[in-house]
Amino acid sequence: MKQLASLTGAASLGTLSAVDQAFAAELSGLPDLVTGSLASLRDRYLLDPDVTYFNHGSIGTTPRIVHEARAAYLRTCETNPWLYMWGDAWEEPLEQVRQKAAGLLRCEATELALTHNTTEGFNTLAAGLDLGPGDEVLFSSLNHPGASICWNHYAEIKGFQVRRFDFPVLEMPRLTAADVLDAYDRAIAPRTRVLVFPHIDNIVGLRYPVKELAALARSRGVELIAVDGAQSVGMIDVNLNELGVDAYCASPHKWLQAPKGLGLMYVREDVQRQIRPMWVTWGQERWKGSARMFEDYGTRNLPEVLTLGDAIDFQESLGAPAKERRYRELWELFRAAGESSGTVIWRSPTDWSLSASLYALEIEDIPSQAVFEHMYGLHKFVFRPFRTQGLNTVRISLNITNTEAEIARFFELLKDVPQH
């Protein structure tokens, strides 16, 4: 049987290899972001033409040979299913998509459970962290409730304390670091054991000073802190060797455009041992001391999982500097085009270093759900209206292959938004 499984293990590989030629190939004929076109690099995706699309904080978009990836991978595994699910024929390939993970995010693979999404990593974390009476968990309004409602979950079974305190998101557009570093020192009490926060929170988004957050966080006593990734890995640097957090979870099918249903789950090595796993199977002896027993699940869909390496090669080609290049003009445009509008109210920071490529924008007596029943009914915009913490905005997060035409029609049209 093992002589078969290597023979049959041997020919499976040789089909994957066929994939990633194919990939590579196409890869290699993708415009340069720096010099290339951009409208070619849009020609790359499998967007209806008819729709704009802003919303990439939601849901990203899969580049079409990532695509086509991941259905060479599908087919290539109901070719013979016993193989390519619960034998050793992906085993390898799987590590080397785990290695390209912790690559991105500068971690160890060790470290690095993948999951399903943002929330499942924090909710392994509220089932598992050894929280009782007394102890406290903390986070802001700007948290995603993917992050946060597991914590109150849990609290009603463990018994320990939630707490949430308001951000001052209003005054958003004047806040500096200190500022951001300030209301969290305010809010951090002798019992918080274990913080919570964004490094770009969905709303404004606001780009966290997470080392410094992080440091602060320490020395008032805190011993974990969670980090959600979910509108930060895919578009700015992340390296986890330096931001001194202890668990970072993220979405790859964001900004990463990555199959959706994949997650990335960063556990520090000294800390793994804290937290029990949410579910187990066979595997827990056998990854021990590792990330994985985090995502001991048994039977998942592996061509997903493939595809997450070809979607990290693909933004990689592209290049992180160029990128984020690329991302600031478009939010500097934006914002000059909203201040020259008239009738639009920034309501995101206003310095590019606690930005994103994610902003709020008010439209002046015009309820957020309106802008938007108008813009997508009539014109195929996607974005997300947000009517929250006083907050009635209309949230645009744009990707590279957005352009300034786009950006202009946008503009044009929400002169002819009806009045409410």
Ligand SMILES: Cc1ncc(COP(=O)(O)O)c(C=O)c1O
Contents of the next structure:
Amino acid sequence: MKQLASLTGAASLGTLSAVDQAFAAELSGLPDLVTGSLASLRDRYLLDPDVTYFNHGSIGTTPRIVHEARAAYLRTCETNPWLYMWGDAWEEPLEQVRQKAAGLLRCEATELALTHNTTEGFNTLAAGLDLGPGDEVLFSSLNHPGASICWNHYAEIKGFQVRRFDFPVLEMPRLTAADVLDAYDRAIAPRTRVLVFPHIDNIVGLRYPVKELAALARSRGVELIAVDGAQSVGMIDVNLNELGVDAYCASPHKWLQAPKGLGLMYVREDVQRQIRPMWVTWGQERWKGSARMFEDYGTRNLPEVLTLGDAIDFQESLGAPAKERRYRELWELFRAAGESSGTVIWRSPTDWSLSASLYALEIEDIPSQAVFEHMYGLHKFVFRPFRTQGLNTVRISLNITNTEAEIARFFELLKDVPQH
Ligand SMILES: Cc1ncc(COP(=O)(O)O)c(C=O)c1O
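Having seen the form predicted alone, I'd like the form predicted in complex with the named molecule now, please.
Now the full complex is given, and it begins with the chain already shown.
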């Protein structure tokens, strides 16, 4: 960390190697998630100690070392903005970030655009695909607005149809993977050209059987399968080589704990030609033939984009399997504590293979907004209330730094939320 502090003013590429050195030291000191102390991992974050953060699904918190790296890039940039923004000093480092992200998601770097967020990725698809009268875009009520509203907007302009079907969300605890596939199988129609669904939805945290659903949609004649990875990238292992989808959009500011306002959009190589870029300036010509043509909107947030590489390093050093083990442990604890409380109804899947570190609980007879106001107002617990599609739930999304003690305290304090 000291190395970083002393070099943050350097107007040279030295900043990059200083960040690398500081990172190497930090990462070699991270605890092993199986045998090490998770408490020491928590110290590597900037979270207010008075806050109990159960809302990693809305927005992540950046590790201190990643934040420091970003500050170093920002400071360096200001020493000679022309050089870093428009000279080619950061051209190679930018491409290294793309390579790193492609390695994480198991795709080609030329298939990955570095966008601002998931919403931008879906806007690019809705704006750029050649859709018109007679074509249908299909998604369910579990789709997030960021992956949905853009389709309605462009449907009005281009004349295609959007159909949103009701997912049986109230039956979620009983659903199997076959039930999920069946719901989509019944909804897909001969005119469905585009299917959109989340890898993990943001309301109840259903982990979709993506590969199986993509294969099913393909067999039913769907041409473009676009997946919303906002809640999956950084939380679970995502292998685009295996999923068989055409496009995949994500928001690294959630589970990758990257700076806010960074996105990833995968577009399979042979699909890129079917999409006209949404932003148009000189880069669309220059980067034709690679997904980079989708990201050039003029002057951009290069210091943040460089920091994405550091965020990926941090997460990869923790290891996806170890993270998943910890998420599952916390999920089991939450379920058990909910069951023994006698007042909590579990509204999410009950099989871990369909679950994620994001789940929904109903507190019997109390509106979820009132639960939130009490728990945040008095005790600074951060989570998200939902009142939608017949649900009255609080959504809990824990990261590996959350603790058993926090979960116990949550259920203890819940007893004092006044009845309504
Ligand atoms: C499943 C899902 N999709 C899309 C989004 C939108 O993300 P962003 O605002 O980063 O585009 C979110 C945000 O919470 C989400 O949970």
